[in-house]
Each structure stands twice: as C-alpha cells, then as structure tokens.
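Given next, in structure tokens, is a single chain: the form predicted on its own.
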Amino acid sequence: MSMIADFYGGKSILITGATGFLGKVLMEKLFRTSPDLRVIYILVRPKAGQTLQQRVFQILNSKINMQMKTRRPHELFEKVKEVCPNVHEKIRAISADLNQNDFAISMQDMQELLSYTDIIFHCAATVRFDDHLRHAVQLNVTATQQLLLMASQMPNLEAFIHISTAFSNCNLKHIDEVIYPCPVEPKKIIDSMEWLDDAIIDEITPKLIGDRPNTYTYTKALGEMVVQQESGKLNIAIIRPSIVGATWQEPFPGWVDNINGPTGLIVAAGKGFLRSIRATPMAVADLIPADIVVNLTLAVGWYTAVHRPKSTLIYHCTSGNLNPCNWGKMGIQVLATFEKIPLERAFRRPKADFTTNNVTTQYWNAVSHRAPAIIYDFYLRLTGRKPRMTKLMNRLLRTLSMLEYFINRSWEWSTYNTEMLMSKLSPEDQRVFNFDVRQLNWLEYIENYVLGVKKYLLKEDMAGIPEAKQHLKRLRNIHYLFNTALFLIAWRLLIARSQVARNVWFFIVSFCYKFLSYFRASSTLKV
C-alpha cells in the first residue's frame, strides 16, 4: 500500500489554478490514486452563460472538436472514471475571482472551506510575461496573502503547498533552495499597487524588476516572500518547477492542453510558421514534464503533514542538474517526428534554425516571417477573405522575444531537498509518485510531446498522416517552383542590366554546348 495515497484518503483538499494545465493533472493523479478522499474544492471564476457545474463538467468530460464537429471524450479524467465513478460528485466548485478581496467566496461556501479543508495546494497564478505589474501582484502576490490568511484560520489544515517556479531568482547562475529577499517589501509594493495610477506603475516597473526578464518572474519572488514572511504556526512548503511540459507516463504520455512554453513553440515549427528561432543550442532546455511536477507535489504535501518540518522546506523541481537536454537537440528531435507524424495544413513545411545574434535575427524574421505573411496575406486579399497571417506572425514573433531570454541561458539549481524526499519515500511510493527525472529519456518523451500535441492539443486524427504527409510534399513542389521562377527571374534582370553577367551566362551555355558535342562524338567513336 501507497503511504502516500493512503494519506490522502478521507481528506478534503482545496486546490487554487484547478482549472489550469497543471491543476487538472493534479487533480486527475489524486482521484486516480485516493479515489476515497472526500473532496476536492476548486476555486472557478464565474463565467457569463456558465454555471459552476457546466464548468466541472466540461472538466471532467467531453470537449467539442470544432475541427470535426464531433463530441470526443477528454482523455485526462477517463482512467479516473474507472476507478472513483462517482467522481462529479467530489469536486465542490466554489464561486472565486482571485481579483477581489476574500476572493469574492460567499460566506457560506468561506464557512465551509475554513472549517473542513485539510490540504492546500495553490497553483493559481498568472503566467503572462507580459502582464501587467499590477494585475500580476494581484494574483502572484496579493492572492497568497489572503489565502495565507484563510489558511491561519483552518483548524483541521495539515499543509499548505506553494507551487512557485525554478525562475523566481533567474536573475542568479547558481539557485539554492533558499527564498532569496527582494529589495523592496511585498506589503510596500501591495499597498502602492492600490494607489498608483496605471502610467506611474508602468514608469516604475523596469525599476521594480530589476535584473529579472519580466513582472511573472518578479511577483513569484515576492510571493515566495510573502509565504515565508506570513506563514505563521502553519505547516508550508515551496515548490519550484521549471518549464512545465507535457505529461511523461501518466496519465497517458504527452497530454497537453494548452500552448504556453515549449507547446506554442512546437505548434508554430510544426505548421511552419516558426523558421528561426533566436537561442542558443547548447543551453539546457530546462524542461519538467507536468506529472513529474504533480507526483513532487504529492509527495511534499504528505512529508510536511506527517514530518512537520521546522521551517518551510523548498524543492526544486527541475532537471537540467540531473538530467539535461539542450534546446538544440530538442528541436532536432521535434523536427525529425514531424517527418513521421506531420500536422494538418500547415502553412510550409517545418524547418527551423537557430540564429545566435541580433542582425541575423532580424534578417531571417523579415525573410522567413514578415515577407510570407504579407504576400499569403495579400493572396488571401484577392481570393476575397480576410486577411490573418501577418497579425499572427507579429504575435509569434512578440512571444519569441519573450522568451529569448530563457532559451539563450543556463541555470544551476540545487536539489538537496528533493533528493532527500525521494530517499523517504518506499518502493511502493517511489514507484507510484515518481518523480525521479533522471529516468526520462529525452528523445521518447519529445517524441511522445510531439505526438499529445497532434492528438490532445489540436485534437488531429491519426488517420490523416497519410494527406498530411501529401500536403508537405505539394509545399515542397511550390517552395522549388517559387524559388526557381524567383532565381530566373532575378537571373533575367541581371542579364538585361550588366555586361559581366552576360559574358558569364554566355561562356556556361558555350561550355554546356562544347561539352555536350565532346561527348556525341566520344559515344559515336565507341560505336
């Protein structure tokens, strides 16, 4: 018997971000394991024409393909279903917006929450790089303070799980499991957020993040100092993951639902809107798969219940220290299973390389993504649509200087406390909660990332390799075509307009045609 899964069995657990990618696999492994927990709290913002219940639903069952018109069954929940069938009736939606204060939870469902909630894990939180400094204090910072207050008010509470990110400090080289303090105090940048106008805070907010790349990076420090600074009596870990991907083994390899990180990354080379890519190869891709994060996370919430540590333990989650993979043998990895597994109707055949300087990357984004976004968006014109491309090209390449930052550098975390949970864990829960990254073969699990994008993502059937694989073919026709009416058109100006280019063409067609008269008469000879 799992002790780990045995511990969760009769608790009534509240997770924040359940609706989010990491929060359903979450989710999913602790029905999976502990179907006879007693429930699940989830915090649902409310949606215009949606009840809490049609959100649960649309959770656990099934999602319309708008490609195909047909109802399929969302494959996350149904090994679940086999297990706990009762499980709809588990998850209690509580009415929340994050924005507001106290959450906006009515005060029956907060009574309920304070007096049964065992566990909690807070997964909520805004991943934009671009987001606003304000609105990501509000829910990176400002939220963890008010659930932290909820949480001193839990008499049953046995842990309270953080999950931050392994980039809260990637201002540094070398990262401890330490929360390392941040210049200004979170209550000093909570308070001004309420009474600074919008263009004073956009003013400040370079000043604010300092050395870091972004306000997501920026508010998850000041977060992880809030949590130390206000835990109190309570029992709180930390967890750190880096870039969380697409599921490993469970419950089914490569499930994803959502295109942020590496995922939007793959979908853009795989329909060929992504060419080029400024980063550098030999940098650790420091990816975690989502169940290697949500199997630490089971396994932190059990030790700091039953252990009770004396201070508030962070895990690093990462695995470029144990187990690295750089971005250039990734891409390599991704571009050779679009040979065998290629999406539908991509825009041009995949190809991407990497540029390593800013002129070279500005070369090829005019080259290889401006100018075919404006001529396809200039045939689109003719044709009478609408034209598209271009808007989304701009977005893709705004995403791609966002994360340059991450894709171009190498970190060092240290893993003291993982590796030292991994050592109290037994057998059977080292096998059932695994998260031992050292086990993940880099070029399956790309493989298989690759492949639950097609599948889960954009919901492609398999069916169609075959005409996929035709159609990659007629856009290779086209780019030779293209490329050869564009050579020969060029090499015609060329012709017209300099005397050297001239002499050139006419001394190779005079050497084709004495070549050509050598070898008749050497066949004749012979004859």
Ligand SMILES: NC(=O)C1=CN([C@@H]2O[C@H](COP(=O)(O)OP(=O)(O)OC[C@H]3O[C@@H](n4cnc5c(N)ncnc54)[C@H](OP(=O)(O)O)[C@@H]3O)[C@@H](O)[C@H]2O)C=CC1
Second form
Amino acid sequence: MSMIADFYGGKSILITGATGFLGKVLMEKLFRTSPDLRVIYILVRPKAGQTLQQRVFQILNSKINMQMKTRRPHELFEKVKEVCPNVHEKIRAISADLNQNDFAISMQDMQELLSYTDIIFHCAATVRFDDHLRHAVQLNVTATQQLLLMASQMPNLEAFIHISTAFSNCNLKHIDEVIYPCPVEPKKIIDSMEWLDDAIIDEITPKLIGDRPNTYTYTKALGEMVVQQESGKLNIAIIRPSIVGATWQEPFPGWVDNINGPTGLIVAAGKGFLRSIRATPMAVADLIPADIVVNLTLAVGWYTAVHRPKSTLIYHCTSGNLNPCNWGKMGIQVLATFEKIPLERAFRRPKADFTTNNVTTQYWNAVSHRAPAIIYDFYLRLTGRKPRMTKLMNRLLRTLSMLEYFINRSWEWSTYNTEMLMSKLSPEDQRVFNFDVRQLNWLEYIENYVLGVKKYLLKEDMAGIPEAKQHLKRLRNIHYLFNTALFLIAWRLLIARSQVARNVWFFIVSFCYKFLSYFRASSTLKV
Ligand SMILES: CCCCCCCCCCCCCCCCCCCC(=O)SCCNC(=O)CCNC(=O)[C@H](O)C(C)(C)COP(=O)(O)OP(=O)(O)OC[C@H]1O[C@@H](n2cnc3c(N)ncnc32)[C@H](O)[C@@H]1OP(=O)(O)O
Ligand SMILES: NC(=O)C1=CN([C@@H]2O[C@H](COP(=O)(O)OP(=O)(O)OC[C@H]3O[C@@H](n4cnc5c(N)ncnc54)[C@H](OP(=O)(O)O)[C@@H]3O)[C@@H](O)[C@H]2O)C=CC1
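Having seen the form predicted on its own, could you now give me the structure of the form predicted in complex with the named molecule?
Below is the entire complex, every chain and molecule, led by the chain shown above.
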C-alpha cells in the first residue's frame, strides 16, 4: 500500500496553474493514484472565448484530430477515467485571475477555499523570459504573497508546496538547497511596481536583474524570498525543477503539450527550420521529465504535511549530478530519431550543427536560416501566396538568443534533501512515486520525447511516416538540384569576369580531355 497515495485520499487540494504543462500532469497523477480524494480546486482564468467549463473539458477530454476524424489514443486523462470515472465531478474550477486583487475570486468561492483546503500546490507562473518586469513581479511574486496570505487563513491547511525553478539562482555556479537573498527586498520591488511607470521600469530592469539573464529567473528568486518571509506558521516546501521535459514513463512516455524549453527547438529541428544552434556540446543538459517533477512534488506534499520539518525545505529536482547528459549527445539523438520517424511536411531535411562562437553563429544564421527563408518567401510571392517564412525564422532566432544562456553553461545543484526524502519512502512509494533520475536511460527518453512531440503535441499520425520520408527524399533532390544550379551560375559569372578563372577552366577541360583520350587509346591497344 502506498502511504503517499493513501495520504491524499479524502483531501481537498488547491492547484494553481492546473491548466499549464506541469499542473495537468500533477492533476492526472493525483487522480490516478488517489481516486478517492475529495476535490481538486483549480484556479482558472477565463480565456478569450472559453468558459471555465470549456477549459476543464479541454483538459479532461481527448482532442479530436479533424484530419483523421478519429479519437486519438493516449490522451492525458485516459487512464484516470478508468480508475475515477467521476473525475469531472471532483474538479472544481474557480474563476480566478492571479493578476487581480484577491485573485478576483467571488466571496462564496473564497469562503469555500478557505474552509476546505488541505494542501496547496502553487504552480502558476509566467515562464516567459521576455516578460515585462511589472507583469513578472505581479504573477511570480505578488500573487505568491497573496496566496500565502490566503493560506494563512485556512484552518485545515497541512502543506503549501511552491514550485520554483532550479535557475532562480542561475547567476551562481554551485547552488545549494537554500534561499539566496536578492539585493533588493521583494516588498520594495512590489511597492515600486505600483507607482513606477513602464519607461522607468524598463530602464531599471537590467540593474535589478543584475547577472541573471531575464525577468523570469529574477522574479522566481524574489518569489522564493517571499515564501521564506511570509511562511509564518505554515508548513512550506519549495521545489526547484531544472528544465522540465516530456514525461518519462507516466501516464505515457513522451507526453508533452506545449513548446516551452527544448520542445520548441525539437519541433524546429524536426521541421528543418533549425539548422544551427549556438550551444556548448559538452555543457550539461539538465533536463528533468515532468513525471519525475510531479512524483517528487507529491512526495514532498506528503512529507511536509506528515513530518512537518522545522524549517522550509528546498528540494532540487535536477538530473546533472546524478545522471548527467550533455547537449551534444541530446542533439545527436534528436536528429537520429528524426531519421527513423520524421515529421510531416518539413521545410528542409532535419540536420543541425552546434556552433560555438559569435562569428560562425552569425554566418550560419545568414546562410542556413535567413537565406532559405528569403528564397522561400520569394517563391511564395511568385506563386501568389503570402510570405511567412522570414517572420517565422526571425521568431526562431529570437527564441534561440533567449535560450542560449542556458545551453552554453553548466551548473551544479546539490540534492541532499531530495535524496533524503527518497530514503524516507517505503519501497512501494519509491515505485509509485519514483523520482530517482538515475534510472533514466537518456537515449530511450529522448527517442520517446521526440515521438511524443510528434504524437501528442503536433498530433501527427504514425501512418504518415512513409509519406514524410518520401517528402524528405524530394527535399534532398531539390537541395542537390539547387546546389548544382547555384554552382553553375556562380562559375559562369566568374568565368565571364575573370581571366584567371577562364584559364583554370580551360586547363581543367583540356586536362579531362587528354585524360579521356589516353584511356580510350590504351583500351584500344589492349584489344
Ligand atoms: C543539433 C540539433 C538540436 C536539436 C534540439 C536539441 C535541443 C536543445 C534544446 C535546448 C533548450 C534549452 C532550454 C533551456 C530552458 C531553460 C529553462 C529554465 C527553466 C524554467 O524554469 S522556465 C520554463 C521554460 N520557459 C520557457 O521555455 C519560455 C520560453 N519562451 C519565451 O520566453 C517566449 O516564448 C519567447 C522565446 C520569448 C518567444 O516569444 P514570442 O516571439 O513572442 O513568441 P510567442 O511566445 O508569442 O509564441 C510564438 C507562437 O508559439 C505559440 N506558443 C507559445 N508558447 C506556447 C506554448 N507554451 N504552447 C503552445 N504554443 C505556444 C504562440 O501561440 C505563438 O503562436 P501563434 O500561432 O500565435 O503565432
Ligand atoms: N516548464 C519548465 O521547464 C519549468 C517550469 N518551472 C515552474 O513550474 C511551474 C509550472 O510551469 P509550466 O507548467 O511549465 O508553465 P505553463 O506556462 O505551462 O503554465 C503556467 C500556468 O500558470 C497559469 N497562469 C498564468 N497566469 C495566470 C493568471 N494571471 N491567473 C491564473 N493563472 C495563471 C497558466 O494559466 P493559463 O492556462 O490561463 O495561461 C498556466 O496554468 C512554474 O512555476 C514554473 O516556474 C520550473 C522549472 C522549469
């Protein structure tokens, strides 16, 4: 019997960010392992044209692939529906916007949340690297502060689990499971965001974030400080995952549904848009599968509530120190998988190289990214269609420039608390809530990741693989034709303009002619 699964039975659980990547996997695992939980409250903001019910429906139900008109196998909540057929009755969606005062939650809903919540998992955040500081502070800092205030009014609350990121202190090389203070107090930052105008905020942002690369990592660090300062009598724990990737094993290998982190680049490589990337092949690729993060989160929730550690414990959910893999190995495996299982309608053949300095990066960006996009847009214009490739390529290059910081450095995260927790679990819990990253086989994981991107994110049918391979062959022929034509044109132009080139050309032609004549003569003699 799993003690952790048992613990969540009958509980009322509040999840923020449940419509996000990690939130969905968390909810799925909770329902699958503790189908007798009382309710999961999810704070959901209404989105353009969608009611709350429609958003919940979208999480729970398989999307129909309109091209195939069939229900696709393996949607996220498929297994849950077997063990918990009334799952939709156990999700209580509460209209809430974390950017608003009191989250704009109705009085009645607030009363219900305060009275019944036993555990909080705070996953909501803005994960954009380029978010305006005001917005990033509002969501990653102020909202966390408000949620803690709410939590302090919950008489039944047993644990508050805050999801941060292993990169909140990415300005350091070695990171321990402690909170490192930022120079300016979060309260001062929150206050200043109230009265400073956008232009001044823009001006001071680089000074505030200091040696961190973006507003995301900075505000996540401030969020941790807020958690520490406002913890009061609450039982709190912080989890710091590194780069969250597709699921490893559960509920299915390779499940992923958004383009954050490496996923977007995997798609770009598979579709042939991404041809070169500025990355250090030997740098540690600290990826961590989403199901490992979720298993650790649920174990931490149990441990924090039951064992009530005296101080706020921080748990690193990283792979680098226990089972390292590097970007070089990862890139090779991604491309090898696309050889076997290509994506449909690729723009070019999947083939990408790592570059290591600014000059080669600029060169390959011009030759392999910008030039093909301009040529393709020219072709689209000629055939009366709207050009779009240059815009898409510029977006990709912007994304690459934002991710570069993370793929050209290595960090060391200590994992004492995480390993301590693992040793406290029963063998059954170690199996059901496995977060031992040492058991992960990277090559197998990456292959499943790439396959998952094709199946779950892009919703491509496996039956289309032969056609996708055919398409790649056509692209290869076009590539050879194009290169030959380019060579001939360049040569013709050179010959027209340069006496030296002409001389070289005549020398080569006469040499070939003599060579052939010699062969012809010697074969005639033999006869
Ligand atoms: C040699 C072969 C190589 C093969 C590949 C090898 C893999 C190497 C991978 C290396 C990756 C390294 C990643 C490091 C990440 C470190 C992470 C730190 C960990 C964390 O804690 S944070 C969580 C991660 N966060 C992110 O990843 C967010 C990063 N993204 C952004 O900040 C912004 O999106 C970005 C990059 C600034 C781009 O902004 P913008 O140009 O404005 O574009 P949009 O965001 O508007 O989106 C464009 C387009 O995509 C759609 N979109 C956006 N997000 C999603 C989503 N989550 N799911 C689905 N679709 C999404 C969006 O709607 C837009 O579509 P349109 O149709 O409207 O144009
Ligand atoms: N993905 C990763 O690589 C990593 C993630 N993390 C952390 O994990 C957590 C979850 O990340 P992930 O699932 O990937 O992120 P997602 O972007 O997929 O999800 C973010 C969630 O926050 C919600 N949210 C955003 N703004 C608001 C708002 N104003 N009001 C209510 N809800 C809001 C989103 O809701 P909506 O659907 O309405 O947009 C969504 O549910 C975050 O705290 C992140 O910092 C840490 C390390 C790595």
